[in-house]
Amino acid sequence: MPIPKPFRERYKDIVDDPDLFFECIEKLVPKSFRVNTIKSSSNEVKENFEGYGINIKQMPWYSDAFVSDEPNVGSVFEHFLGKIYLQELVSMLPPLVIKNELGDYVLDACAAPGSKTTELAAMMENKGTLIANDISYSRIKALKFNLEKVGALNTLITNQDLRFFPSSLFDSILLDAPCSSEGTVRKNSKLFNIWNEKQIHGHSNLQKQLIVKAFDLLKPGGVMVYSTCTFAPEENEAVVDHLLQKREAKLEKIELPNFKLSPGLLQWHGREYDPQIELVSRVWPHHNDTGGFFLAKVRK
């Protein structure tokens, strides 16, 4: 599926190398997986894959993340047993951002189908309480399956519209918001068949409600990560800027050694954002050979 001209026009001026960017998103994203440390270890998985004769490469920025040039990497016994979890590399980033600040009471606000939830459970070593919430009952079936498969025992599932989630105070919150999913185009080029700017604005309106509600569910001093898999500033910087206008929130710089992050945009289509927005992070696909992503770390 060729890249639509409006898409090229929209993003060519905000990316550092437009030619590399557009060339990259026309290629398939590498097959990747994460070791589920509840059931296994990176060393065990590496040994087993070597025995299978399957080449895998460990990521320098996350020792439990691997890529493989084997298209059927999901057919190995480790996947069947829940020792590895097939997951895009950028999807692993949000839990990494708050790994050292999770606390004992954690909310994954839009959790299904559970890629980041299962990662959080492993990082928490199956201790504490992890609430996995999602508005979609049909998607919760997949969430439940994945949690059982990886052996997550500290996780409770709730089926709520986050905007009306019961009052509570969490140590940390992951809000991986529903979005236009532009950053997943390397996995599914058919996304361009339905891509339009009207869709982007619809998501932005919902995301602004979700981020304010999620912030209100944080304990004082607590940390939230807001993330999307889209390039659209309306769904990224504009949403975080909305929170900064509505609440006394502070942004913190995101550090991911050996992984290239780009700063946020301070303006878009004539609108200027809060200077703090420079602290958010964009992930451009051509920088790390990944999908596209956006991350913001918020302190209450």
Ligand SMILES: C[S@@+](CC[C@H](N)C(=O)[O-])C[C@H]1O[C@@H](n2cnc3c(N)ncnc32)[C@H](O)[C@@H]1O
Given for the second form:
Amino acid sequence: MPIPKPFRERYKDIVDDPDLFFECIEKLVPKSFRVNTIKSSSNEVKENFEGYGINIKQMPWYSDAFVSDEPNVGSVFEHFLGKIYLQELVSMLPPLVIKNELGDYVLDACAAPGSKTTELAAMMENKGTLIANDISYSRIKALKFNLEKVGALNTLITNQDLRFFPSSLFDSILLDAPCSSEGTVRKNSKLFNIWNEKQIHGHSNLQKQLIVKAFDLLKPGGVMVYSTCTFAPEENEAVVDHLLQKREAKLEKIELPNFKLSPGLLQWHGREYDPQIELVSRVWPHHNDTGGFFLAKVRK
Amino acid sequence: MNVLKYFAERFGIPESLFDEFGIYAGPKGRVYLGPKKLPDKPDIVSPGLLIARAESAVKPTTNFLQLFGKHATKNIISLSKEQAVSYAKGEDLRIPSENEGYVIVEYSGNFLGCGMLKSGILINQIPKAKRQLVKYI
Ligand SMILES: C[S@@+](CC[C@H](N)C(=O)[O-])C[C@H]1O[C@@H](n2cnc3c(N)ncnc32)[C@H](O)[C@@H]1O
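Alternative state: the form predicted together with the named molecule, after the form predicted alone:
Now the complete complex, all chains and molecules, led by this one.
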């Protein structure tokens, strides 16, 4: 399926190099995995892969992240043992950018199937309490499977609509919101078959409710990451802007050495956003050879 | 039956390893190892890791043994490379042994999970969803 015209129209003027961008999203995303430090270490994994003769490249921005040109990386013994977790590189970012500020009471608000929960559990060194919540019971099955596979002990699964989550005070929260997933097109080329602009607005409305609720579950001084895997400003900057209008929230700049992040848009389709919005981060696929992504770091 | 006591008696896994954790009972004899304290709301679907099913007998889970197998001192069955590949795929193995009951299955310092020894056969206890073809080992 070629890239739909309305998609090109939407993004050609907000990306630095439209030709490179459109060319990149037609290519498959590189195979990547993360070392599960509950069960292994990047040194052990590097050594074992060398023994197998499989080329892997360690990411300069995260020593537990690797890409491989072996299409069957899932058939290594380490995968069976839960020592590595197959995960898109951009999916590793939200936990990574608050790694040192997680605290010991953490909420993964939209957790299933658990790629980021398993990463958070490992970063917390399997201590403290990590609540992995999702509204979808069927997706919770996969979440449970993945958490058990990595050996997470500090994780409690809950099955709530986040909008009605009982009042609590978390040290940190990850809100990896349901979205139009445009940024996953390098993994799922069928995405454009179902893509339409109308969907974006439906997601945006829910995301605005979720971000305000998540902020209310944060203790004063706590930190939250809002993330999506889409390019649509309605689901990204506009959602964070909505939070800034509704609550006393502060945005913080995300620092990630050796990974190229781009600043947020200050306007879109005639709407102007709060000047703080510049501090959010966009990930364009052609900058780091990844999927597309969006991150905002919010302080209460 | 106290599951931690069973792990200590059967496998030599010291009970003290679990001092910082909580043990929780679920439906159908399920036993979970999780954080020491649970919040009172919202309802928890599952607390931590399913470590055993304890009905008439205690059956340890593969996920538990993969994680804590390294602390065990007995009832460990060591496989060859070829046997480890077969076991990961879900096959039963012929193991000449007088031993009977649940064992920890190991290859070269890696813990594959749970097995059941009976009349010289190691009956595969790896859950179906976890079985896979291992090409590199
Ligand atoms: C982008 S996915 C999360 C992916 C996950 N964080 C991971 O890394 O594996 C979004 C999730 O939000 C869940 N969701 C949608 N609406 C929700 C709501 N109102 N409350 C809680 N979860 C919701 C969906 O079921 C879906 O699993």
